[in-house]
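In the form predicted alone, a lone chain appears below as structure tokens.
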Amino acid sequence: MKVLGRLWLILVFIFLYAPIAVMILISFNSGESTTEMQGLSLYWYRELFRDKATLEALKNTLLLSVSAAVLSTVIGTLAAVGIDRMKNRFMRGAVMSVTNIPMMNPDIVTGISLMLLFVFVGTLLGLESYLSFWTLLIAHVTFNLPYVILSVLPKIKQMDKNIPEAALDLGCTPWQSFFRVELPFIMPGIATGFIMAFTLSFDDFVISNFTSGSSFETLTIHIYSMIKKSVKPDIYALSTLIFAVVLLLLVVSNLSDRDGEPAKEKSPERRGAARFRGKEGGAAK
């Protein structure tokens, strides 16, 4: 049974990663063929940096992804703290249910509903162009928020609630308690939420296709427009670079989310409480 289990696991990994391996191999092909290797070369990587349209779409995508990830992380972290501090369990459950709707909803439903909302608001305001970078940014923040909240909430629940209260008793203001005691402890969850929001925003096509205007083209929309004619091999090189970056972000995310701590006295919240205790003792002297 163990042999069959390992064989099955190997087959699953081959099924998952064989397409990526083929893409990476073809990106180093010296010819234009996607079925025959004509030699190893970096030709298509050089051609990638000469393709102005693709680089412009990549720049737009990076701008959108970073902006959406930053806004989603800030809003999602504050929302997670607020949800955790709700006293009413029914209200907390209702808020969590509403928060999870963008995550559970099909992308096409979210995209169409947001597009109709933007067109409606744009008509009321008398705007010439209903869809732009800003509508795309709002749409990305909308579907990123649940993932950030679900990344930060578990870290908040793992934190000892007595530590922030001890900081308050030692003369710390609520804002100081949050930034110096709570924030360092939940930072791994915040980092995970930021990385997840960035990758989801970078990868999105369906919602972006419905909420972007003609003046702003993301990489996924650019590649989709190329499929109607022919995909240039330099896209394989770009996809390989994106895969390498995402793999690196995944490694960073896993390392930042490790639960083990060297010692209890070295945990962020205990260091923060000790710092406040030291200041309080110094003031008393």
Contents of the next structure:
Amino acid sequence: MKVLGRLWLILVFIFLYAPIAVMILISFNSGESTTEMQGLSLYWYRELFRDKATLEALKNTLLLSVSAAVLSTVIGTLAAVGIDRMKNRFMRGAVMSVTNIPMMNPDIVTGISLMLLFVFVGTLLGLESYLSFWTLLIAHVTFNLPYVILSVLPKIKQMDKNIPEAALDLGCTPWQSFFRVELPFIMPGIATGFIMAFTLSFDDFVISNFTSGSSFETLTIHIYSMIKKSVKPDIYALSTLIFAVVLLLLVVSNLSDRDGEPAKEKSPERRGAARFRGKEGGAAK
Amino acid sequence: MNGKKLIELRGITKAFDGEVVLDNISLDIYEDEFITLLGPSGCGKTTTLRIIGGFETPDKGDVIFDGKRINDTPPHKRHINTVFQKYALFPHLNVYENIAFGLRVSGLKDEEEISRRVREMLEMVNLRGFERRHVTKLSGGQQQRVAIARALINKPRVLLLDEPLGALDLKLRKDMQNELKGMQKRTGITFIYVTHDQEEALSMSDTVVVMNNGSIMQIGTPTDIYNEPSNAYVADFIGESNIVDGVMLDDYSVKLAGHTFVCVDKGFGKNTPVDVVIRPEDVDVVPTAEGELCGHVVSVTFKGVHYEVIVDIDGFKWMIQTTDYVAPDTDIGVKIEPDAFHIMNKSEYSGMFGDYSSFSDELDQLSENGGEDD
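Having seen the form predicted alone, I'd like the form predicted in complex with its partner chain now, please.
Zooming out: every chain and molecule, the one shown earlier first.
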């Protein structure tokens, strides 16, 4: 039984990681073939970094995902604090459902609806071009928010309500208590939320495609347009790099989770991390 | 108490979701006093403490601190600090920073002064050398000490303690009781202590306030509360007691269980029905021939210093504590000295307590450990 179990596990891992392993291997191919290894080289990586358009797209993507992550982390954290303090149970349930819907919604629906809204508002305001970096940013903050809230809220709920009271008791104003005591306590949740938001923004294609317009190209959109012309191995090199970054972030996020956390309190983040991993599978294909 | 009045609660009423938790409570607390709010869970003792700390606002009534009404003063503006039930230490700070927190918030910048005072506090709670330890790595007793040091560093006028020893084991608890009492004497700070443990209340306090169902049953010194309980509820809650129906025939004469006893109480009038409290240690076991009352031994439990004997006298089960062994299932006589009787007027609690017919140790344990947060 034990052997069978182990075999099963190995099969699952092969199934999950074989495509990525193949992609990484091919990215180091010195030739242009996708079926035949002609020797190891960094040729396609060099080629990738010679490509101005790709680097521009990378820069855009980093700018977008960092700003979207910062904004959604701030807004999401405040929202989580607010939701936690809501006294009316029914209202709290309602607010939570409303925040969760964008997460369940297929990306394509979110993308189309956001695009329609931006075009509609843009027309009303008489703008020349409707879609830009700013619409993209709004869209990304929108779909990041529920993930931030869901990673911060459990941390707030874990906190003994006497802890902020102890701060007040020792002379803190409610604001001081928030910044000196509550914020440090929920920081691991905020960090997880930030990393999650960054990764989601970084690898989003569907929603970005609908809301970015022609002036601002993100990496995923750029890759998509490259594929339409011809598949060159520098895309594999790029994908390998993205995978490496995502892997690094995941490790960092898991380590920061573990720091000083009693084991029993981990379940909420676990759930978050699982969802997080699911999304990344999409990024690496 | 002969000190100055520091806190006055006047007619405090508080309800949560329409359920009355405190019903018209009035209480005076003096300077340099160790006062304990004692009662079962849900009696309103913690709510009273939270109202004094400023974490709850009373629906009706006034909280007076040092002559000023402070109903609407937020907690951070009160010269009152709290030791919370689960300590509520700040997990992101080490022991030193937890204790220094109050000083830093108050705007003290002088690191030498901070260090001196933190060390002084550590000294007081016997935690020298623990400065750099992480609070989550401390034992319950050590966390408790940090919580006390943290609360005392700002030199409050009043320290509130919400069942602070509840999570500690028995031995540590006894040690901490002594230490707390000593700390209160040394610092001269008024301690307001909340507990459901009557032994703790009796051994530490200058004044005990017995509460039940949102009302104060009795306020008094530990000896008063023990020897002169005001009603059957208090008599039963504080220590063990036999509470027997009796009739006060005249001054110094009480009839119970068919026998007339001489007692030291007076002023109840003639032929008045009363509740009579007799503590189990005040009943002497004698041979049946010499007994004022006779009964049948139902059970005997060895308790270390004494035997706990349940005796059926005329259908009423008495508890007697005696150092002499008594055989179960035999007949014995009992004798009671005049000063062992405590006479109380009948109250709404009459007949509810003080009979040991359903007595068992396990039941007692259950009710003590059941739901302690109110």
